[in-house]
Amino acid sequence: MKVELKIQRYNPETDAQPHFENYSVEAEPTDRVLDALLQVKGLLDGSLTLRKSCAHGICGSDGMRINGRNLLACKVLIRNLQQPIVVEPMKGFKIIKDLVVDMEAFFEKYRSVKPYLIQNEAAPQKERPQSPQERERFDDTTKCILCACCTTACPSFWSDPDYVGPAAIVQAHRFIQDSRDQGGEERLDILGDREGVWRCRTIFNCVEACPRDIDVTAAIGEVKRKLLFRKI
C-alpha cells in the first residue's frame, strides 16, 4: 500500500524555522512508523535525522509526536494510523536536527533524584531480601525507559522547563517504594520543592502518552501523599 508522510524538517544550519516535507513509500498495514521513516531515509532522502536503536520498544530512543500523540515509532502500527501521517519531534526541547531533540536537560533531571539504591550499611554476605509484596510496590515503575513521552506531553512542563518531570518523578518512586533504600528522605526533600510534585496539575497526559502503560499519576499520587504524611 501506498503510505504519505508529512514530516516536519529543521536544519539549523541551514533552515530559519522548522517546516514540513510530504514523502510517499510503499509498505505493508503491519509496517511500523518506524519502517516507514527508515525507507524515507534509505531510498528518498539519507538527510533525514531520527534517533532509534532496539526497534522493540525497550529502549525509547524513537520517541516523537506522531498525528499529534508522543508515540514510539517502532510501536505504531500504520494500519492504526490516519494518513497523511504527521510526523513530528517531541514538544519542549530543542531541536538539534529533524526529528532529534536535545534530552540533555530531561536526563540531568533525571539524575537529580538519585535513581539508584542508596544504603548506608555494610554489604551483607548474601542478597538483601525483599517479600513479593514489598517488591510489588514499586513494580509499575521500574518498567520506565525513560523515552520522555510522558514528560514532553505534560502541560506543566510546556509552561515551566525546570519542572522537574514525570519521568524523573517515576524514577524516584521505584527508589522511594523500595525497601531495601535509604535515600528516601533525601529524594522527597528534592521532590518537595517548589519545581517538584507539586507542579503536577493531574491531568493525566502523562498517563496516556507512556508507551509501557505505567499509571504516572498514580505514582506522582503517592509521592505527594508521602510528603502530606512526612509533614504530619
Second form
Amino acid sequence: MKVELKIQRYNPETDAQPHFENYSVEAEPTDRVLDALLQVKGLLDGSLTLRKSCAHGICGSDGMRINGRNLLACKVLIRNLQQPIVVEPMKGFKIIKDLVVDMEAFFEKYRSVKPYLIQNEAAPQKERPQSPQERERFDDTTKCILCACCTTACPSFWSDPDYVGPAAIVQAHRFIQDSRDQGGEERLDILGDREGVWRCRTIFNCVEACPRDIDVTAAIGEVKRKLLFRKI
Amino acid sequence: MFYRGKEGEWSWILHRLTGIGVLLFLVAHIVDTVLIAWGPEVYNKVIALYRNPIFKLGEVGLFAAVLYHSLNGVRITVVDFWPSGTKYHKQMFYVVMTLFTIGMIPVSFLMLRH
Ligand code: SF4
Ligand code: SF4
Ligand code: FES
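Write the structure block of the form predicted together with its partner chain for the protein whose form predicted on its own appears above.
What follows is the whole complex; the chain from before opens it.
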C-alpha cells in the first residue's frame, strides 16, 4: 500500500527553522513506521537523519512523536495510524538534526539518581538472596529502556527542563524498592528536592507514552508516599 | 505542534484554567471590596455593574470553575494517596465529569432563572 508521511526536517547548517516535508513510499500495512522511514532514507532522501538500532523495541533509540504522540517507530504498525503519518522529534530537547535530539541532559539526570546498586557491606560468598515478593516490588520499573518517551511527553518537563523527569524517577524507583540496595535514603533526598518528584502533577502522559507499559505514575506515587511518610 | 494527550492531560489543562479563573475572580473581588474605602457611593456604583447579564453568566462560570476544581482536586488526592489510584484515573475523570454535569444542570437553572 501507499504510505504518506509528513516528516519534520531540520538541518542546523542550512535551516533557520524546522519545516515539514512530504514523502510517499510503498509498504505493507503490517510494516512499522520505522520501515517506512528507512524506505524514505534508502530510496528518496539519504540525508534524512534518525536514530535506530535494534528495530525490535528494546534498545530505546527511536522514540519520536508520531501523529502527535511519543512512540517507538519500530513498534507501531502503519495500519494502526491515520495518514499522512506525521513524524516529529521528541519535544523538549534540542534538535541536532531532523529526528535526532540531544539527549545528554536526559542521561545526566539518569546518572543523578545513582542508578546502580549501593551496598555498604562486603559482598557475601554467594548471591544476595531475595524473596519473590521482594522482587515483585520493583518488577515493573526494571522494564525501562531509557527511550525518553515518557519524559518528553511530560508537560511538567516541557515547562521546566530541570525537572528530573519520569524516566529518572522510574530508574530510581527500581533501586529504592530493591531489598538488596542501601542507597534508598540518598536517592529519596535527591528526588525530594525542588526538581524532583513534586514537579509531577499526575498528568499521566508518561504512562500513555511508555512503550514498555510501565505504570510510571504509580512508581512516582510510591516515591512520593515514601518521601511523605519517611522517618527523619 | 501540540502533543496529543488523553484524559490525564485534559484534566490537568482544565484544572489549570479553572484555577486561574478562580484566582482572577478573587482579585476582582478584593478590588471591588476595597472600593468601600472611597465611600458607599463609589462602591454601590461599581457593585451595580454586577447586575449586567454578562456577569450573570460569569457567576455561573465561576461556580463551574470552583466545582470542577474541587471535584478534580479530590480525584488528584485519591490518585496520590490510594495505591491503586493510578490504575483508575481515567474512570475517576469520567466520574468527575458526570458529577460536574449533574451539579451544573440545577445550578445553572437556578442562577439564570431571573
Ligand atoms: S504523571 Fe507526572 S511525570 Fe508523568 S507526564 Fe504527568 S507530570 Fe509528567
Ligand atoms: S519509563 Fe518507559 S517511556 Fe520512560 S524511558 Fe523507560 S521505557 Fe521509555
Ligand atoms: S530501534 Fe531499538 S527500540 Fe526502536
